[in-house]
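Only one chain is shown below, in structure tokens, and it's the form predicted alone.
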Amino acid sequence: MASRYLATYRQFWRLNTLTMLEYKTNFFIWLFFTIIYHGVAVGTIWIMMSRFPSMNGWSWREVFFLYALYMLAHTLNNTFFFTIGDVPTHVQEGDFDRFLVRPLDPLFQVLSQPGQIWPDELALAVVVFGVAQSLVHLQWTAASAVLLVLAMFGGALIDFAIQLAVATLSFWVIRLDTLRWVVMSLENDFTRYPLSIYNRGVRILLAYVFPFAFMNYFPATTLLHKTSGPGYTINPALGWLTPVIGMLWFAGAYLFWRAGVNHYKGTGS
């Protein structure tokens, strides 16, 4: 059975290169607009920082390292789990019936869908965090790394699990754009900056209802030393836990995935 789905899904990166090869003008155009879009976020953080050196303790070195630590996490997701966000689309059109007639575990055939997923993101990401590590002048040791490694795979599940629990809604709701929105904003804009600058309300929901701050907030604070500062205490064993607030919010949302493709009726199209 494993070597079964591990051909499928070596035949839907066959097909999804082969797709990227085919149409190379829109593959450059992608790519050209994620180095905009993260441009733009790097730039964000520039004037903001240039506006106020000090961020609670944080130089814009160390915030531009924390948005490098989310990219390669967030893109990590984006390069093996994109689909899943096209799980409401599937329910609203009707054609999720299909996923369930076939031989294959449903959550698998929605990521191992035909598409257009450009590894060219997490590529950039790669590049980013190098540069960032460096101005921090980061200390590598073989704890340094390991806790990076646990950091981007437990970020990216963590990810993948919220977006998965988001998704598992529409089996329910049908359509739930607006809390897509919601949850993507509190992702992409609040993790930019240190966790400590949020008043309490905003740590509590970013570390423990949505746990974004385990994707890079935790993490970084560990690998850059910076468990205390102004105003606020972080244990250095948080940094670690990534993995394990992934694994366990995974585990969460694959039972909450089950439970809602038990619950599908059907639209019908």
Contents of the next structure:
Amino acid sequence: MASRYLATYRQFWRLNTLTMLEYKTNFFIWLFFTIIYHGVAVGTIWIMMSRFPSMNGWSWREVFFLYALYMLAHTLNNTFFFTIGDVPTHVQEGDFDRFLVRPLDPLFQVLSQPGQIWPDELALAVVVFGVAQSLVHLQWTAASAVLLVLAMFGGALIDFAIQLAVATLSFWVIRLDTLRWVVMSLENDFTRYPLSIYNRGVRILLAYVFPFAFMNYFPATTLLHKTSGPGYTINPALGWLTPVIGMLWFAGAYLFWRAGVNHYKGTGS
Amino acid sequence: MRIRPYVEFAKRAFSREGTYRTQVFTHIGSVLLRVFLLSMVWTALYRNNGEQAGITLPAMITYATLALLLDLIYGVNGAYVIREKIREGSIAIDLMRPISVPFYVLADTVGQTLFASMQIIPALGLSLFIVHLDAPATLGAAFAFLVAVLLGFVVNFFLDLIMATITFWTMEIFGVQLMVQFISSLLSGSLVPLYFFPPGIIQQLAFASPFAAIYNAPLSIYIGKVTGLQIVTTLGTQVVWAFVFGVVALGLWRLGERQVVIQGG
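Would you generate the structure of this protein in the form predicted in complex with its partner chain, following the form predicted alone above?
Up next: the whole complex, starting with the chain shown before.
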């Protein structure tokens, strides 16, 4: 059984690679686009903070580190689980049924739909992180290296779990655009800055409801020893919790997904 | 050229847009979320570092909010249909019709933009629950602001048209177009006012770039960073860029059109 999954998954990456080799120009244009996209995001932070050097005690280098840490986890998720975002389309267009009649797990099938999926952005994230960690003079110890790996994989799991839960809603709700947009904005825009600049409501939302803060903010506070600031202290242990939060969220999201698939089977719609 | 068909095109684009109701909510919601985010970011930056470049915190929040509202109308990109037409080959039929395709696209964009600008009213109203907005510096500034927005629209439209026309030569334009959009969002001052750019060559280049005519010009007039005779110079610069981009766009169009006619599409 396991070997069948493995063989299918290998085919998935073979097809992705073949697509990349076939559409070389396209690949390079998108790679260049990705570089510009992140360049503009980082450039904005740099320009902003060239005039305003402190953001609640964070320098631009530290805010950049925050961005790089997020990018690692987010691109890891995007490389392996990107196609989860296609579920609403599959349901709307009625081709989700295909996944139910085939003898492999439906979630696995959704995640192995070949497309223009390449690890270029993940590679870029590693490079960006390399620059960021040297800018903040990250102290490399065994503990910080382990924490970093946990944050990257745990963060990707959080990212994936939340997207899985949102995608699952499409079994009940047809129009999801607005909710997806809000979650995407919380994730992409609100994680760029230290959590401490937000009001209580947003802090609670990003720490407990959609725990994106565990993808970069809490690990970064631990790694950069920024666990106390004016008027607040953060337990450095929080930074270690990322994989735990990721697994909890994933367990919940997966149960929800199962319920969604059963509901879909039940109504047949 | 008869103007009547183009008015009709604009009207049709306007009513067509009205059928996408949920998109309207998504647009307005996204603006409000960003207004909320940026107000917190700038408040933190001002609280930690004090005022910079002579722009007060209320003026900065006004600037950021208006930039997001302008996104609603500048973000229309009606020229994008040209890419689809060239891809599908239906451009050949459009070229046979007794209309000018670039002006048809302009009319369509105007219609879409008018619909989009109606979203500004609820978006602005709801933004006022989140942030306090400064009134325009003077009544004259308010008027000049509107003129500058209009000119910014023209510059932006021709920029989109140039990008779309490039499809005549290469299909891989979508990524390139997005790149230009991102670079423009930074250099136009829509993300950070150009006044906050590091002084020196980078800032001078940003001020001199055509992208500054899109966001920086109207917003600087609104918050009173540009006053008196400077307003005239600013509007004049916008006119120059609109003209240059217009000539380039129509010139490229001519060349592309000829290519289709010769090669048979």
